[in-house]
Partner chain sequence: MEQIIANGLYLGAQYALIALGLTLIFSLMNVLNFAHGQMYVLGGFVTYTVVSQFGLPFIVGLLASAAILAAVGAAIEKFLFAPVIKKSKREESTMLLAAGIAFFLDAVILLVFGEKQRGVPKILNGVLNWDFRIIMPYDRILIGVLAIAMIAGFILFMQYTKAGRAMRALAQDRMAAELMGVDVKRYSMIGFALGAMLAGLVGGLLVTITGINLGMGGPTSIKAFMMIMIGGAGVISGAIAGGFILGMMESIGLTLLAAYGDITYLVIFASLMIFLAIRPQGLMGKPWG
Amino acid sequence: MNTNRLIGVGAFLIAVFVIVPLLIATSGRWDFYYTLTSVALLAIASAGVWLTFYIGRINIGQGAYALAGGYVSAILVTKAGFNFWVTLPLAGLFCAGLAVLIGLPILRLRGVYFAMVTLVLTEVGRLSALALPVTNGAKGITSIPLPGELSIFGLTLIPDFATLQNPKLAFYLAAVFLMVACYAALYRIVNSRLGHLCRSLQQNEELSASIGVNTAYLRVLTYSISSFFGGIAGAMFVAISQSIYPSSFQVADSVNFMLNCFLGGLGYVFGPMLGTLMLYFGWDLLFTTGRYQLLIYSSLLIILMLVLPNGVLSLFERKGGRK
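May I have the structure for this one chain, in the form predicted alone?
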């Protein structure tokens, strides 16, 4: 990582962990914490979708894994008495395992066929949540307690959120920390040997297979990592809302996760993060346009994709290379 990138990362960390909380505390607009927490968690789920794009597959089913992760966490907390912080990685691992089972047959499909199959996954997840007794059907799971204390060897790492005067700040810090960790992991994956092999799949799968690359293994592994991100994002959403229903994540959410990647830039690791921020606040800013909100919103998205096919981050490209 060059000096400019290090400075940029340092500035970003100072902004989200120091400057933003100070500005919110000064303004007294505590509701911004919930908004920014939502953006951070949506960015995590979108990062998983971006990773699927990285192997040349369009993933429109991330909402299904966010829903599954949310239910796994909610069930373990309310019915098995687990600490939420233990259920967070378990939710991600459950979704990763589920992705392996689903991905083994459908990842053999090419391009648009894979995309169409993933499109129905979120609806399948919703219908499963309605039908399964453990998910409590349409009533969902409510009255989920706030995350409890996490301690190791008597040392408190995370306090009990129920005892905090302002849990919104705690949720914001937890979500942003999780987002930073996920994007750091994503950056490391992309710049590792695994990432280089994944890039070869995006360019030409037949050529990759001809030189000995296990394309099936790479596709399934990448898809499982992608779904892990979706699972932990869904689990964190449940902890914040303290409830989950079959409609908590819908097909529209899966489409938005994909749009975040396009808008930010498919060629950039941090593209989904920027895309999520722009899409989330862009929709809210257009609220004042009333019935024309959706028309203006969709028109702007189409124009942006036509003018900047490589995403907003392509504006910062240098001559002869990328920043």
Given for the second form:
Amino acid sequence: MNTNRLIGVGAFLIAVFVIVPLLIATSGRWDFYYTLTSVALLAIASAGVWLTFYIGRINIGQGAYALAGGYVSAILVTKAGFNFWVTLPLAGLFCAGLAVLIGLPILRLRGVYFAMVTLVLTEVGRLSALALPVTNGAKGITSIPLPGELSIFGLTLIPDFATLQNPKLAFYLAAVFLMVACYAALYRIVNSRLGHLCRSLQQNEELSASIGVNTAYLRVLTYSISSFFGGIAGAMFVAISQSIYPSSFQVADSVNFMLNCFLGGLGYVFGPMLGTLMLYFGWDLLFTTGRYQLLIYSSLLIILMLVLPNGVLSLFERKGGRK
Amino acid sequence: MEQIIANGLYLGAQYALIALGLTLIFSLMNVLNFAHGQMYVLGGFVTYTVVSQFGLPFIVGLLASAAILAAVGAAIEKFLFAPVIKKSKREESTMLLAAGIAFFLDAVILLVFGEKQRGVPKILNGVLNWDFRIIMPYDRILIGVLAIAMIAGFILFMQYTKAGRAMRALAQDRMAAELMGVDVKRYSMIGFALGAMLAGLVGGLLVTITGINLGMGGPTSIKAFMMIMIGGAGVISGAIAGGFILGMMESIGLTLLAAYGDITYLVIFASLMIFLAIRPQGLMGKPWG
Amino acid sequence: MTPILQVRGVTKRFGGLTANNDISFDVAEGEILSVIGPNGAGKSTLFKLIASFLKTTSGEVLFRGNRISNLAPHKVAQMGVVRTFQETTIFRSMTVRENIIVAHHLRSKASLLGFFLGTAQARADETEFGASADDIIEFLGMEAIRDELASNLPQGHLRALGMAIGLATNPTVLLLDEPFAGMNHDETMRMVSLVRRLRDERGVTVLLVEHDMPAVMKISDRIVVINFGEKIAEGTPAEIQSNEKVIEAYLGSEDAAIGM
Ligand SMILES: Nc1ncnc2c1ncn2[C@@H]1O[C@H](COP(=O)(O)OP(=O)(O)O)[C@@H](O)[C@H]1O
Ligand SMILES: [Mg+2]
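For comparison with the form predicted alone, would you give the structure of this protein in the form predicted in complex with its partner chain?
Next comes the full complex, and the chain you just saw is listed first.
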């Protein structure tokens, strides 16, 4: 890592962990915490979608994993009395495992076929949540307690959120921390051999196999990492809203995750984060337009596609540029 | 048993019509039309407006749905898809454009027709009761028969008219068709209009039975995707097969699995995944990859 | 000495079309063997069957006495039988060096997790791959285009890059499908001598499909001729040139004149 990059990362960390909370404290706009927390969590789910893009698959199924992760955490907390912080990785792992099962057959599909099947998967996620007994149907799971204390050997790592004066800030910090961790992992993946192999897969699957890459394994591995991200994002979301319903993550969310990636640029690790921020804030800003919100939002999307069919960051694309 | 088959056929005919439009658009321009369900909903609302608001006969409503949706489809192709396809480097772009259009149509429907469930008065009264083996209202039978007639009409159109043959050539091989002198631009637009029109027609048919509401768009698209995956994307016979298979599975599932809650689609999806693992190109699709 | 590669009664049908019909031949270790035949004769299909990119309809391929047909293609590559493509295939949006480095995958000692964590072994691997990639670049004389994006390369360089990718896997048997296509005479002669050196210096057994007859005659130890999916002759270049059947079916036809 060169110095420029270190400075960039340092500046980003200071901005999100120090400057943003200071600004919010001075301006008194506490509601911004909720917005930014949401952005951070959606950015994690989008990072997963981006990673599937990286192996050349258009993934419109992330909503299903966010939903599954949310339910796993909610059920473990409410029915089995687990500590939320324990359920967080479990939700991710559950989704990763699920992704292996689902990925084995569907990752053989490419292009629009894979996109279609993942889109269907999102809808099936919603229908399963409605139908399965353990998810409590349309009523969902509500009144989920706030995350409890996490301590190791008597040392408190994370305090009990219920006792905090300002749980909003705590959630913000937790979500941003999680996001930073996920993007750091994503950055490492992309810049290590795993990422190089993913790129080889994206560009030419047959050649990839002929240089000895176990393409089926690599696809499933990548897809399950991607779904892990979806799962923990969903779980954290549920902890914040303290409730989950079959409609908490649905087709529109899956489509939005894909839009985030695309808008931010598929060639850049931090693209999905940027895309999420832009889309979420764009949508929020349009809130004032009331019933015209969706109309204006979708018109802008369409215009964007007409003007920049290759993504916003294509504006800055060097010849053969990457990362 | 007979009842399940009759329901399956009735559903399957509607589904096949929807899938036909989607697969036509896909085969002509390699576009996955996410907005297909919204087009269906729009068609339903047009018929509703003509019949319930203006008090005109059902057939007029149906024709209006067909005409308006064809126009909408043609415009979307000419002003949105054609330019984006020309400029874009990846197939994702058209997918995102289609998603944007789906959102846009949702917004338009919301503003113009509102959120309420709408329906039209029954177009036929009475129920066919064959020995309690098949019980089916006459209006459903009529709609089912109309749908099947439209499927037949569509097939004849594709087989025997100049436009139909041109579109089939285009779907086979764009380059070759262009060399053969097919006006690619024109027939892409006609194909898109025709696909949208089919979606609108089904909307117009079904508004008489199930009514229509804003929320039906997305799920309809998703069902249509499943059908063309079953049958093989871009293949006409595949779309018809996929439609009837899904209709039949739904009909069977709703009867047999009712005891276990609403898990029909879960079971259908699981079977679809297993099926695709064995046959990724669908029943009638060409092998690829 | 047992042959390194044995093709035994291999047949491949695509629907009604028989692309390969009961083809058998052996390849000795360190040999350069060419497969020739008119367009559509089934040469590429044969290479795909050997590298297990297609499943045989019947028959089998043995590598050092072990069956490799119908295994997963990456497994066959792992064993040392590596195929390059007739259509130039490279990783388009990587540079020449990146292409070659990524193709070193089979040589990694560290696990993917190790690479993710950046363990000592992983870093050692990366250094080794870089050095080896530079070796290959030098071997093939591609220094000038080392950091060029692959999608910007002209045809001749693409062929060389395809070969470099194959080399990076450290193959025991390398299958080259039309490696000289799109090259001018000088480039071809340079590649011919490179393939020779590959065998002489690195001990690689080479199978190749080529239409450039002077090059084939020059480079090959032995030649297998197929026509309409059947093997019609096998022998040294001199034997093939004087084989009646071959002349009739292939060399004498107009196809040969236009070079296909
Ligand atoms: N995947 C395939 N499906 C159907 N037919 C194929 C396929 N691959 C090759 N063929 C047919 O097999 C025959 C041999 O092709 P190929 O091996 O590419 O010939 P060559 O490399 O000798 O020119 C041709 O007639 C070709 O059309
Ligand atoms: Mg060939």
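None of these values were measured; they are calculated from a predicted model. Positions refer to the first chain, counted from 1. Rigid core (definition): largest C-alpha set, two forms, superposition within 1.5 Å.
Did F53 shift 2 Å or more between the two forms, C-alpha, core superposed: F53: C-alpha displaced by less than 2 Å between the two forms.
Please determine whether the C-alpha atom of F32 is displaced by 2 Å or more between the two forms following superposition on the rigid core. Not so; F32 is displaced by less than 2 Å.
With both forms fitted on the core, give yes or no for whether the Cα of L13 moves by 2 angstroms or more between the two forms. No.
Per-residue Cα shift, I303, between the two forms [Å; core superposed]: Here the C-alpha difference is 4.1 Å.
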